[in-house]
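Read the single chain below, which is given as structure tokens and is the form predicted alone.
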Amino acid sequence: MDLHLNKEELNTCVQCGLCLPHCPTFRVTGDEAMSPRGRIKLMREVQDHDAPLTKEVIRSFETCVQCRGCEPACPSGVPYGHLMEQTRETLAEAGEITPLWQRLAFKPLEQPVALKMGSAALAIAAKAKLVPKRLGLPADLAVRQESLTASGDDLYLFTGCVMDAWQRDVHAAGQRVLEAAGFGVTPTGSLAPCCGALQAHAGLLDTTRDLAQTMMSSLSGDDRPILVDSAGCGAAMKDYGHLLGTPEAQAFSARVFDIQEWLAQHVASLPKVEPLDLVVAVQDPCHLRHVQKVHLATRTVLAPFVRQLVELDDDGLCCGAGGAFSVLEPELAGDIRARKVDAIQRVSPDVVASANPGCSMHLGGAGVATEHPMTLIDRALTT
């Protein structure tokens, strides 16, 4: 089967194995087929030698968290993330992965009204204790939420889909922090309801391309920076240039910044206040650390506003959230999360700062107290 992989990119891997300690699925299983090296070997066998797509081969590709922790560790610069995305796209198009029920589950993300109705129903179910705790949904998930309103036109704040439905308070906190730094903010709201990150994880890259085009059209006409407070969304939007391969997409991606990345350049503009009396452990979302590579900005912006920042000793190993991975692979995701929880417990923080909704909910499902960096900074500024 032709996986439509770029041969030059595929052949970059020399099978050295330096990626193995940085792969969460290999760490918890010890299975070579659950490692980046093993998966690339299988890609070559399928594409170059017409090896059969057995259940075991498909399982190997399906169980990749797509954290891309292997990429910084790779001395050959293998673009593993792009290889895996292309492999999953080909398998999804062939009907080998991402069944119809999964595809239908993504549809409400593209429709703000449908997502709002579904989230309201979920909030009611959560209050009735009908939602599994392992999903980590906010305990106070609102049936109705107040709309965010623009305070100026210096920059956009991307609000997206799931995060806007379940963690709009983070957007509100981020907007207040940006305003405290002197910026007028326009929340994107229904202008750009979904970035396509979750669809890309599932191999539905055509849908992601359509959503990317919609967003680019909606937010065109000026050069305003687009700030994102969800690490996964920011990584997807910064990749539009590669995804679409057009100068317009590359120019759009250049306007995208993680909110911590942006504020790290303007932290001196924030008011000087008494820091919160908290010991805070920083959990780096994979798409902030391994893909965007701007995770150090979180320390820069948080440090003035909490008593102490502490680092985890696991070298940024994935927590197991991985988009919808924690829902589709709960046992494997739970084993991966257990390692992260152990690392957190070793430093005994008051709270864990996580700049990605999937990570915070996944960790919350294990009883870990998490807050977005913007929520902590906002509290310090308003206390």
Contents of the next structure:
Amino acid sequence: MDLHLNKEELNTCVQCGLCLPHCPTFRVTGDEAMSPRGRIKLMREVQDHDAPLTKEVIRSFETCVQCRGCEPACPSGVPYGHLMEQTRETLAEAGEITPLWQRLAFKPLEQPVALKMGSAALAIAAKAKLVPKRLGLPADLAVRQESLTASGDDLYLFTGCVMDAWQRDVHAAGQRVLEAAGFGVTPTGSLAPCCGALQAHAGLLDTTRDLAQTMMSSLSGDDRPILVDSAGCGAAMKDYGHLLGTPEAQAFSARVFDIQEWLAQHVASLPKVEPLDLVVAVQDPCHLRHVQKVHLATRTVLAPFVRQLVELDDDGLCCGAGGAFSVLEPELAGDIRARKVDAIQRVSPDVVASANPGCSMHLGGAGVATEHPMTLIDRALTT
Amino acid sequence: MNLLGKAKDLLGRASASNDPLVDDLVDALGSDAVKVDAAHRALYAHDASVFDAGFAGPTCYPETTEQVVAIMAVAEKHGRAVVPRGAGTGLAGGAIPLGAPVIVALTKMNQIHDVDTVNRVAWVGPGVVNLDLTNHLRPFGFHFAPDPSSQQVCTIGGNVANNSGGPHCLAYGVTDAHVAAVEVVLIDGSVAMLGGLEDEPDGLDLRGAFVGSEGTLGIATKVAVRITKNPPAVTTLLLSFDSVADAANTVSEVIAAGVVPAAMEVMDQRITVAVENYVGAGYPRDAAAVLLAEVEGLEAGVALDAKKISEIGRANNATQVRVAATDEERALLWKGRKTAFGAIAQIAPDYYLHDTVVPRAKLAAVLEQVYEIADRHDVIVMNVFHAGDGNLHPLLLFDRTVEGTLERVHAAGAEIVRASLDAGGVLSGEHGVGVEKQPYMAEMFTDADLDHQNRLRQSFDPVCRANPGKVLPMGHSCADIQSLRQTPPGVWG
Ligand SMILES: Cc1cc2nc3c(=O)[nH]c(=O)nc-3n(C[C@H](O)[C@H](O)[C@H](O)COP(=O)(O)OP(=O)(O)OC[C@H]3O[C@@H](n4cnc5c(N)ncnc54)[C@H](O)[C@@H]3O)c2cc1C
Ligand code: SF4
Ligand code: SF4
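Show the same protein again, this time as the form predicted in complex with its partner chain rather than the form predicted alone.
First the chain shown before, then all remaining chains and molecules of the complex.
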């Protein structure tokens, strides 16, 4: 079957295996079929040698967290993320993956009102312990939150879908921190309902393209930087240039910054305050570290505001959240998380700073105290 | 196993297998630990080498020595060969399955059982990743000295089986010098402890026979490795040259001057550029060759050695001598060197890496021949090598989809190996013999030598079911042929 993979990209893999230890699913299973090298080899078998799409082949593709930890580890520069996204798109179109119920589940993300209602219901259910434990949701999801209002027009703050519904306190904190650094902020709210990252992971690239177009047309007109406080969304929006392949999309992507990435350039503008008396471990969301490659900024912005920053010793291995992965593959995601929890326990911090809502919730489900870097800084600034 | 597990197994088996071998393996290990589907057979049919894929039987993922024993018993009952496998990074084809064997993937036996810093020994599972062990030892102030370039992924079991080396083995010796004892499951399912923790274990050195046996004497299930104290001071130098010969001559003169650096690695221009594209460590793109040298020990000695190396380099026309200023810079330089083989895909999709050793004094001359041979066969060659011990790694780059290329690559490779042997060198520096260098064994060893090697092997494995078809050339290896009866082709594999 033609997976529509670029032959050259597929050929860059020399099967050396250097990526294996950086792959969370290989780490917990020791199985080649759950490794980047194995997945690439199976793509080749299917595309070049017409190997049948057996359930094991599909399983190999479906179990990929798409954390892209294999990419920076690969000295040959295999563009693994694109290969896997394209594979999933072809398979989703052929009806081999992402069944209808999953597609329907993504729908509310594109419609903020529906999402907020659904999320409030879920938050209440989580409090009442009605949510199946395997979803790993923390019991203290926010039910109602303060609304965000524009304070100026220097920057956009992208508020997105899931995160706006569940972690609006992070946006509020991020906005206050940006304001403290002297910027006027416009939250995007319903201007830009959803970035399309989860859909892209599921192979529904057409939906992502549509969402990208919507966002681009509502945020065009000026070239204000667009700041994003969720690593996964930021990575997706920085990829619009590649996804749509148009000069407009490339220009749009160039305006997208992770909020830490932006603030790292402006730390000097933030007020000097007494740091919080906390030992904070930095957990790098994969899409900040492996995809956007701006994870060091988190340290730069956070360091002045907490007593001590500590590093985990697991080389940035994924925590297993992976967008919807932790819901779709709870067992694997749990095994992967256990490694992360061990790494966290080895440095015994007071709190773990994580710049991605998915990671926070996934780790929260294992009882790890997490906080977004922005809420930490905001606390230091306001206490 | 609980009832649910049993029920799942029964169901799984009814649909997955009508092979009694598989049924017995599933009985012994549970269905999750045995894979027989076409995808797994395709993936386990090869390792990181360029040789033709083999034909994989069921792949098993044991977690304990007892489970390995059980696998051996099942394999014996069905007369099937057994091939151990670590991370599958071997470059000589050692883990390629021949004759649909049971593959024993040791990746899940990855526990570090015990670290004893007083006696400087650690007991580890064979599936422990080399670099994970060193990282684990860091807080104790120790490391595991053999550091193959693949150390971030290869396993201790694979290191033992291939007697692997690495840049720092120049000062510390290859894996053999760092293995005190090995627990081995023999082909008949018995468990033997080879070697011991005493300095001079009694009897024959069977541990020594096992190290480097490439899976043909049994499966290592636990290894007592010797751990090495981290040096108080380390200095890394990067020297640039306008010719590969100047770099090679610097290396032999450094050793001749009595300096024993911890590592001395040379890369030629093409590979340096590819590496620099990946790591951005500040490797010079315009030098014909670079020498990465590292000295370690006490502060004062290190400074003296570093000075001596710079002087010798300059006397041999070094155009630049740079000393890494920080640990980060050092780490980045090494990251570049250690990912060199992978980085070449920027240039061509396939590579064939050779691994001969030549006397240091002949390095420059043999290298010249290597470039000449590659030119004549119209293949791209790059050189990256453990210069300190004369271990050459010429990389032949190609695209196997271009008709006729593979033949030219093999022809050039054969000439390179011969040139090294003619210069008084040996076949394999560190990657093992596997299927790769088998044909040359008869050139390197006499019939009597080979016969003795075969008798040693037969005393461990009289029926040649342990990784058959490897190392010893066919004519010399016992019942290999019988173990290699092929499963009918046609199944996707
Ligand atoms: C990019 C790259 C760089 C490399 N650099 C070096 C280098 O610098 N130096 C070097 O020496 N090698 C190097 N190699 C080769 C390879 O990594 C080593 O030979 C390594 O030791 C193999 O380990 P593995 O776990 O991958 O073993 P595998 O490839 O899985 O197996 C290798 C052999 O060991 C046997 N085996 C594996 N586990 C066991 C066990 N538990 N008991 C018995 N037999 C077993 C297998 O049957 C096979 O014959 C490199 C490879 C790559 C891809
Ligand atoms: S993806 Fe890169 S690192 Fe992994 S096997 Fe292929 S070439 Fe090697
Ligand atoms: S994206 Fe992550 S899970 Fe997928 S193959 Fe790469 S490292 Fe493994």
